[in-house]
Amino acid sequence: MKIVTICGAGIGSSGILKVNAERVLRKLGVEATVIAADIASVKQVAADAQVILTSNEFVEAIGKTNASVIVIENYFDTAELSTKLEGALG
């Protein structure tokens, strides 16, 4: 499985956002390989992914795509992760 995390420049946010969804998986028993990267590169780097985690901000940007688009508030939150990834997933 593909995760794909979502920023405006692929550094801050996303990054953190990464390092928290592969804490989760983790946690949850799935295997993913979970990858930070902005929104310029988001249709080669996505292209393959089951699932990209962002912000309300990008979800215009990201566009048409075969994966699940997931809006995360609060990046920090675990839970919120954990909820909406598991939904993503089941």
Second form
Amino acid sequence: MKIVTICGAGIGSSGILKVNAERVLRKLGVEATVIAADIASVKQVAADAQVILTSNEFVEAIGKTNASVIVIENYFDTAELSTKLEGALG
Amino acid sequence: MTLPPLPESAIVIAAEAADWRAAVTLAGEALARSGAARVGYSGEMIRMIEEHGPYVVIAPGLALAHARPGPEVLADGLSIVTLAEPVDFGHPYNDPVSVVLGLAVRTSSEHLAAVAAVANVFNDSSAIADLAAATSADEVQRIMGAVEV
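For comparison with the form predicted alone, kindly provide the form predicted together with the partner chain.
Following is the full complex, with the preceding chain placed first.
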């Protein structure tokens, strides 16, 4: 399983999302690689990803993709992350 | 996981900011005072938001202002500005913002340990309100678990 977190710079917000997603995935018992990247590289980095975690602002720029795009509102709310990840992973 | 340096010079309490640009500029000036960035870093952080929108408002009341590593960054560092009056960034869920974190990192590859430490602090859901209500730099450092440098 590959999950990509996307923000403008590929540092900072996407890094926080990566760290918290890894925590949640560990609790859910899901094996996954989580990569933080910037929006400019989303096409390459997320080409084989199952899930993209990001903010509302980047959904349009991410565009057409085979991955499930999940918008996270509160990056520090691991309950929100957990619910949305569980939903996407079925 | 170690928090980037957060010296007293990088903390501003109950600042007056007319809008989000002023608030981000204060966070950049604080990074310049502590030696983490050049003054031009403020403009880079503002450009990230102009270009990509208010996504840096990553939790209710909290903006994580940052730009890419580059010549404006001198050292890894964190700054914290609390606002006397919260300002809107135009975020769909998390406005208004009362705490602005400024983050400078030298390299992308090294930044994850720093943001993991930031995430540790804020996974405690009371941290943002505690910071917004803090009345001294000491208190901010205590909430952040920062080591004085």
